[in-house]
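In the form predicted on its own, a lone chain appears below as structure tokens.
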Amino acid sequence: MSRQSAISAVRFGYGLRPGEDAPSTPEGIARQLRSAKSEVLLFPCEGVEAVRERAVRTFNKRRDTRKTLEGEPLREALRTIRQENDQRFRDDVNARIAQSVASPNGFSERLASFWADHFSVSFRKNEDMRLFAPLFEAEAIRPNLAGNFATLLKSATLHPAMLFYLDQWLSVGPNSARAGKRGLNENHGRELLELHTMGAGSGYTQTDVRQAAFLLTGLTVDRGAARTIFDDKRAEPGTFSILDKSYGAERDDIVEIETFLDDLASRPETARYISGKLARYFLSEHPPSDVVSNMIAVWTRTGGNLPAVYEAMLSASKALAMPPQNIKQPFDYVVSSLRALGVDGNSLVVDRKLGNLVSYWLQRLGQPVWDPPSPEGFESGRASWVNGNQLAGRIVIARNIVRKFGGAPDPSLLAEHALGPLLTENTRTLVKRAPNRMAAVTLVLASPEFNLR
């Protein structure tokens, strides 16, 4: 194995499996995201049609339920749709888990993690979430991980999940004809800005926060078919004045509302903002200042095509020469350790209970699936993710992965497996000198080199 495939499987991959190559060059790891198309997505289990229609049936039942029972038998038949729901969800979770550790394309697990993380939304939420959480990242995500900036935007700006995870379902504009006991939801518009766009600190006002408040008014869900609707009634009349742009002449629809977003895809702060977080989370904290000028460039000339800004990352010199810096963050990690030891990310699906438990790993180490503490995502940085608690539960998990899954791998060829070129001399050593096969194992991953990428 070269340095080069051993730095590409751990900085833009989930790591190796046993027997597995990972490609040595930017046009070998940009290849992944295209064979990534013809795979079949483990999540949601029953398919992304079949969860819209359970999800209409799900509001139905429980509208029909809250009109003819009430009392105990009312409060005990909302259990149980609740219970068979988040059953449902936690086979959903397992599946998403699985599909990053069976998956050969690793360049297109760890995009869609950053961009599910980007446009975080969290189960959560309300009792729905466990429906759509899952959903949105199958529909609104992953199929425009190679596509415009601005597709992706609006995929995920105007997706039912995120219109319940930051309340713009609720929103009503103060004058318009449904003005009354709900009024105006500000957190949509600033969160479109702050975190998804062009980022904090980058000159938009509050103003312009308030005036995308009142545009996006009008947005909202329609349970009766799962599925996001422009409701003119709720629309703030007039037009609103956002960065300099004037909005809102047509309020009957929401062609006004994506217009607004191709414009803030445009803009350079999005560029900027979005080409900086890119080369933080799979190159470095501090990434090298050339390489986001390059991709920013590429944004710029290309209009926001998202393979194009990859490639600008991928094809500098540092991307496959600088060693691993950046610390495993828990997904990646337990993950990548799944990986190494062989494991078949099948079974997590077929076996409940083994499924439950990875998941539930993932809780202990504070990155469970689809439950972000905030619409900020997950942390990012080496700060949050190495104090003393953190490297204290990652040894526990570690030993409870090997004695779970470790097999019978012979701990030197592990190491030299899952490393490559990458493994110390220092780690090497502990590993033979370790005084049994599960400890030495679990020296592998809970080595330095193990939990960088």
The other form holds:
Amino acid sequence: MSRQSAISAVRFGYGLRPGEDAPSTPEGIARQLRSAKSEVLLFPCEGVEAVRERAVRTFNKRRDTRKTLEGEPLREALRTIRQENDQRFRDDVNARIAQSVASPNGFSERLASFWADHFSVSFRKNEDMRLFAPLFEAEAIRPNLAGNFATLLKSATLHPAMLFYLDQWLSVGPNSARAGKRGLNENHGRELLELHTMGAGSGYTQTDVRQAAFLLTGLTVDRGAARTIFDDKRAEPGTFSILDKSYGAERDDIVEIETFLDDLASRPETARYISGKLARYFLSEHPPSDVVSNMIAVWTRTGGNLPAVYEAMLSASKALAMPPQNIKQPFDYVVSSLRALGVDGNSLVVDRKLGNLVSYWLQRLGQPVWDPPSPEGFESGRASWVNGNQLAGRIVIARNIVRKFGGAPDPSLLAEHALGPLLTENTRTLVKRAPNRMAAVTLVLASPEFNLR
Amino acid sequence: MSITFNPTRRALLGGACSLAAMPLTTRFALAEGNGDNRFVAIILRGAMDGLDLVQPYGDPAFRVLRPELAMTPDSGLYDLDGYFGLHPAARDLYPLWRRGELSFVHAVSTPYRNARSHFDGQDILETGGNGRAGQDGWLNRAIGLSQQGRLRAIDVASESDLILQGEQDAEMWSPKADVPIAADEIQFFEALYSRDKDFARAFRQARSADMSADEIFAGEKIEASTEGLARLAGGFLRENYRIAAFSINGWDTHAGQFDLFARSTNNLSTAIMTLRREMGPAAWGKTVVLAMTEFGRTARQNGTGGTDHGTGGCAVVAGGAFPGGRVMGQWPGVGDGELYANRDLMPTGDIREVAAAMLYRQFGLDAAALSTNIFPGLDFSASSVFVRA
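Having seen the form predicted on its own, the form predicted in complex with the partner chain:
Entire complex below, previous chain first.
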């Protein structure tokens, strides 16, 4: 295995399975974006359409139940609905992990994680988010991660999951027809500027935040249809000036909001903020500045064409040459460990107990699926994930992984397959000397080089 | 006490200016030679609404700003001083107030103004003013500067808090952590991490905190709840740890604040009461707990029964080592023209001054170091109102 290929596997993918080889060129990595399109997604387990139908059914059932029952029978019936919803959600979580374990298109998988984290939503926000969080990734993020940023931004911003998560669905214009008890909520307006596009401190003001919040009024969720709608009775009338441009003259549909999102997507601050974030995520916490400025230039030239921006990152000479340095996040750690041991992703879906166990490991390490700590997503730096508590957790889980999925017949061979030229002499020697197979494999998975990318 | 709010004279009083008349002798001795003091930092993540926790019910303007959220002693608020009242979800803390083991500092914030990003706000709060660029936390920098020598510190969390990250060794543990590593394996792991200083340090921390946890809790399982975190922190502090930090999430109350805030406040009460119980009277008597948040929230409730990101906030000071039972700070009022940007509680004090004063009181840290190294740009002196309190 070449060094480029080993680096490409860990830096731009979820690591190697035994017998698998990773692309050794930027073109090879980028090709995964195309081949990912023909993959059948493992989640949501029932498929996107069926989950949407179930969301509608669940909503109606809950509404009817509330009308017909009361007291303990009502609570009991609601509990049953909730439990079924919970169970299906846990299955989707397991399938989400299985997806990354199984997919041969590691770069596309990593991008899906990146963008789902960039546009964070959490299943905890309300009961319906157990349906909408998996849908969000499956229909708003994944189909758009190899297109134009503006398209991705619009699909994420306008998805019911985001409207729930950032309280947008409740926001009502204070001078709208629906004003009264309810009014404006500026959460979504703020995160749109701060986290999703321009970035904190990039020059927008509190007035811009507030004006954006006014413009977004009207966006809400029709639970009965499980979709986003524009309710002009909630929309604040008038025009709104955001970053020196006026919006809202035509306030009876979503078009003005989409125009605003297109404008945000094409701002230079957005190009800078997201290019830098991509480079930090994939390359290094301190990415080479020439690579980032090249990504920004490509972004500007192509109007935010994401594959072109990715290619600018991949084709930098350092991309496949710099030694691994970023710490793997817990999700990456667990997924790459399972891949190194040759675990069949489907087993996490077929065997619910096994899937639940792996989900629990992610929770234990601080990165449960679809449950980021805040709209900013998960921490990514070395300081957050290299510490006593985390390392202790990884050692324990490495052991459990080996216990559950079997130690490799030959731990030294496993080390060579998983790390190739990245395996250090130090680790190689220790693995050989370990008192037993299980200890030896644990040492591979717990080694610094396996935890870096 | 002249530094307690006197709302009728608040334009004149409050804060440092009223202290001129106070005798210079203070009720606390410098921590020199006293190696027994403790300090706990609790980060309330998501911007805790100080105006909900400690409500200025004596100001009629308050009810106008918050028709659904404002309470009075008649509707459940615990009266503090005839002007401020404590949210009913904090009722467990009320006995501490009466006993002089609890105070509040109102209208404080970091130097962070008018941007209202949680994440930047938290970074500035935890780095002591540097933001993320600083990369290390003020409590970490404080560890090595004590006249008592290096203070043993523990972060109880599943992800480490920036406030304790940095060059100084701070251990980290969570209720879920447990590394049963056999003695004969330890040398393997030590060798495994010997070539990478970050991993080597992390492994040392894991071993050290694990042994302590085993000693303190004798193998008992601690739950991964706020109560569990507080138990862990309390247990470590009862023994030979002097500094602890942890976080309580859930304060970002944009919608439906009434229930959300009560839940988080209940968590905060549980955390403080659990610390006190777990530490026992001797250690608690030498402890200051400082709970702080990245910024306050809008003075007006918003259209969805919540509040949005604001500026001036409120800090909670508990423990037996600080004479409590007071609402401190310079109260700016919430009437017309008194709000910051016509929307937030006006910040009149720097939360970092409160933190600096607690470090000074507890560990005798050098005032100059507190103004430069630990809290860059803070003008801290030993005559701070929070030192003389």
